[in-house]
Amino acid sequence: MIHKLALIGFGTVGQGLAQILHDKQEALRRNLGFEPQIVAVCTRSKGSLYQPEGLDLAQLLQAAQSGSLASYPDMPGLERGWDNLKTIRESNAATVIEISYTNLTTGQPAIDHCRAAFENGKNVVTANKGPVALAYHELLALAAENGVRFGIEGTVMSGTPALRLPGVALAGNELSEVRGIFNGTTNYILTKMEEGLSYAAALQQAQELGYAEADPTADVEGHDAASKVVILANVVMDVPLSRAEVSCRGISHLTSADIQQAKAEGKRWKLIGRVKKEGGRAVASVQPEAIPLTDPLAGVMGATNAITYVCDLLGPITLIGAGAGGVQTGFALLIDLINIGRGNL
């Protein structure tokens, strides 16, 4: 059966995915059943598609690489110009890709996108943090109420199932504590520092390698990952917390000094995020600690994340790999849409 999809956003995150989607057409087919067909994308900056019939991938990749996709060819019954809501509520998608612009402090126009979506009786499926760090609960209610599925794995650690992975894997534990590493950008750079550079060195590299935004900020003081504790909490541990409940401290203040008295005292600095359970409640922070070698965590490293749950009957778990890029976060998007046709979502 055929899975319609319409695409909020198209940079590298969707560019990723419809890239896996062209290439893996024939395999998804024959080894899952599974036949996803893009039938809309729209943008802010390069333009909005729509073919009720599906759009060709080869040529919409062509056209997002040029810059516009202005340049994708005319045919019967494409439709162009359309805005988000517009694509959201009237396409034939049966579900909506959000991966529009990531708002830390609003949220918007990621919330209304899905609230539109639901209400239209459309599944949603997003990498975008926004709507599920400020907007969990009421999104998953109202996605109930109208029978459709809230796909969320790809905005904590990119493909990597750090959502997925205790719902299905570790099951039947009581997690007491989660803990990680979640944002590549400063994991970059305090590697970078314990191999000779200053921290001003390290995140001009990490703004040259296209790690780090010209405005580094969410990155560098914490608030990115703030923003994946809150949903960890809400959605892994089941314990409501707000982002301004998360005391968050980011490495900008960590110096050349600092590194070097750790690794004399045989530890390594991390932005480590955690969650704890607290007689019922979530108590939770960011914040660069400095942690022995021993921990699984301090072996982690350049951009790549890690999570470790604290089980009851398993103890301590570790998850690592990637926490972005195109590929990786489009692969996320990939696997919430098979598990929403398999009805596992």
Given for the second form:
2 protein chains.
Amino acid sequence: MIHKLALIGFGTVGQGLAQILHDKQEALRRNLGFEPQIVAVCTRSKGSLYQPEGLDLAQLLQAAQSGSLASYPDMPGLERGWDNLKTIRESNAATVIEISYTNLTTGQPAIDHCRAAFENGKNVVTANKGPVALAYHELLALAAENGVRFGIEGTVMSGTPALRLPGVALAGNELSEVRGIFNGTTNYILTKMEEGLSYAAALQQAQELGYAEADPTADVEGHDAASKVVILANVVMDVPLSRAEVSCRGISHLTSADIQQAKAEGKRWKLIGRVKKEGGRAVASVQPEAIPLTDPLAGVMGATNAITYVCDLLGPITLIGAGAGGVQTGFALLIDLINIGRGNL
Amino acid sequence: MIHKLALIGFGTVGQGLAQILHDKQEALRRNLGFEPQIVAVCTRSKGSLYQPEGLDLAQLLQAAQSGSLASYPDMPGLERGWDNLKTIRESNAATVIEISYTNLTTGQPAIDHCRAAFENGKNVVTANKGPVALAYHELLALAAENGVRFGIEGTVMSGTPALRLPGVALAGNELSEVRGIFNGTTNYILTKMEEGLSYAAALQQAQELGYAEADPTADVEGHDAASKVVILANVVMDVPLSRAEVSCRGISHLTSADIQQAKAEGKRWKLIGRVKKEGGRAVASVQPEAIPLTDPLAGVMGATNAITYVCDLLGPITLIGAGAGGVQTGFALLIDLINIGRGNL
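Moving on from the form predicted alone, kindly provide the form predicted in complex with another copy of the chain as a structure.
Now the full complex is given, and it begins with the chain already shown.
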């Protein structure tokens, strides 16, 4: 059955998804019985398109790369200029892909996009941390009320299945703690500092590579990791936690001397996000920790992310993989869509 | 709904499962709606029990620890002395847990146990590598023909979800290679050699801790890891591979000098099992490799296992966790049972 999709936002992640669907159309149909079709794309600055019978993916990608969806060719039935909410409410999509910009203070307008989708009987799949960090329980309940699904794998560690793994593969374990490296930019900076660069030089290199923003505050002060810790507490540990309850310290005060001293002691600094369950409550932090080289998290270098689940039956289980990237996060959206199709989400 | 189980074999893994079901009965019912009931246990040397209304788990564990199921108390309806095949065919279990002894040459009698279960409309959940390494496709087809399920998570890396992860969380990726550390005994020995022990002393310590058998050949010469490579090729990579096609070399020739030289070069010896897809065919090996410390597999120490999946969309994804243990492998059986209950296996 064809699964019709409306994309709200079409930056690197949306284009990553469209590229995967373009390249793998035949394999997805043959191997997984999955037949996605992008019917709508809405953007802030590049215009918007709606074609109830499906947009042509090659033309869509070409138009996006040209800078404006106005260059997408006219076809019978094509509508232009619909806004986000009209698209969410009135398009024939079964699922809304919410990948508009992330606001970690208000979660808007993404939260309203999710609400509108659910109220109109549409699933939401998102890689946007805002709605999940700020309104997960409300949105999950609204989805359930309307008999639709809420896919959020892409909000933590891109397509690395940090959120899906525990539910499908660790169920039956009690998790006392999850901890990990949830920000690739800071891990890249720490890796480069161990190789001898100063903090300032390592940050500049991360900026040049596109890992860090011009204003790197959200990464280097731990705010991005803290949002992921909030999501992990609520989704994976099933304990309520708000952003204000996460004690948060970044890496900007670490010096090359700190890095070298840890190295001499057989340790390595990592920006560790952590949620522990204590007496039914979540205790959460983001802070640099000098961890022993025998900890699997210590070996995670560069922009890679990792998570350790501390399980009562299995002991520690660690998952290491990409934490960002257009294709990697595009895949996170895809795996949620595949599992919606299987009835497993 | 109550899920009735017949256990063929009741060593550390079977007792691990029974202990989990005993300790977590209430949590499994409340959190997952899962209500397992062990109705039969057959052993080679401790006798056998069948109670259609369910055995008492505390009494069962106590009897097993006493050395003979003869000490399990008489109760109305209790049958004693049924053999494996009678239990598989005639008990009222919905699922047979095949955990009899492993034979990696013939797979018997476990393969016949699986066949009998499927032909009698019963699911099989197993941690026994024999049937999966030698007869996976035949058994999977027989299960499908009879509308029942074949759960095999416990055959590789105990409860660490090495087999489940790719299907549920990486689907849509093309896997060009999987590689990993699939034998805890040899990884323990290599870890101890790096700490300064000779091969002989490290092996002796592994034997004293119960990691290595009195005859350690299957572990140290790579045969155990090779069986897991065969399973991974057939199950995860979906390419046919037989044991004879795996080139296999163990660690018994490695010297302390080799270990120290690798260390000096920023590398570490690991016994690596590997399957690569080349032109639609599997190319597989087990051999010691000196891998760079920047590889996540290099940081896996002691008896821990790990696997890296090389994905076209996501890049490398690594999973690290326990590779053995009664409770850990008991959990592997449990997670298959939970997923049968969910209709996801």
